[in-house]
Amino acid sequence: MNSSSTGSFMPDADLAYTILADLKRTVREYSTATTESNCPTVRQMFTDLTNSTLKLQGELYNVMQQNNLYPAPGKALQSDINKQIQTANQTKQECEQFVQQKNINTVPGSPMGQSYGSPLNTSEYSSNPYVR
């Protein structure tokens, strides 16, 4: 496949390329939407869009390294990987320590004290004409 054969305006490494790095970026920009959003409905949105997406950028990079369109990285030493691994960890302790600090001095009401995935409060958001 390449660009005399489908008549493409570009060759197909470089259109493949181009494609593979928007979509890089769509997932970083619907990242943000989901970190950013208030709204339970919103942010299931935006994670189901960034899951789909990944998949789609990660079909695409396997056809592109199996066509040697793009050069798969080194292999990484395992005491790398241990070590990213327990930096995450370490990382989620803390998170999950804060979190549950945060929930016990909670005033009872508050949406500090629900848990993600669950309304905050449906009515809250039944106006809101971003969300249907």
Contents of the next structure:
Amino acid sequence: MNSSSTGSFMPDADLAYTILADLKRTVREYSTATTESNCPTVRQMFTDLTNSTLKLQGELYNVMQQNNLYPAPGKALQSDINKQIQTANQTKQECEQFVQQKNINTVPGSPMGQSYGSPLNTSEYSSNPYVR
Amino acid sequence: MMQNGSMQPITGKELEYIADCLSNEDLLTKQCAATASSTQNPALKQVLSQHIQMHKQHADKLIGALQQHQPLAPTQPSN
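Could you present the same protein in the form predicted in complex with its partner chain, rather than the form predicted alone shown above?
Below, the chain from earlier opens the complete complex, with every other chain and molecule after it.
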């Protein structure tokens, strides 16, 4: 990859990745600390620090991505997304039945049991992911 | 910055999290400084230099919370 400085301690990508991984761990620790706080002011502080650290992690990730220091993850296939939509709709319907059996009034405005948009029209969008 | 009405003595767990998070911020500050000084990539250098300031601010916030809670803490164990 792009490690121009031959005499450096480690390649840029490795050094940056180490920081990225530590930011990720720190975000996790801040959010755990938030959920385990007792004092409201401490909880608010940990919430703010979680958000701030998430922002730093995102910024570093973007810079790494733009400078080819982080390999781009592979794209999910449309057929795999379709499968997940089907499973999700089925799960959602079963969950709706369960809630109805418990005689709980759900809040209006969020209609459960309604399917999310079915897979896109295949005449407009090719189902073959390698053809655009 | 923090409202006084809801301020309670911190628990042992909260104290340990604050201590752990302070050491995370210390490590991140040093990692950013070391990498920013060794890299030839200007974009990476810039973002890491900005991050150093943020990690210092985070550490100050954590220390501030310890200071604010210090007078509220009991001097004897209660249970």
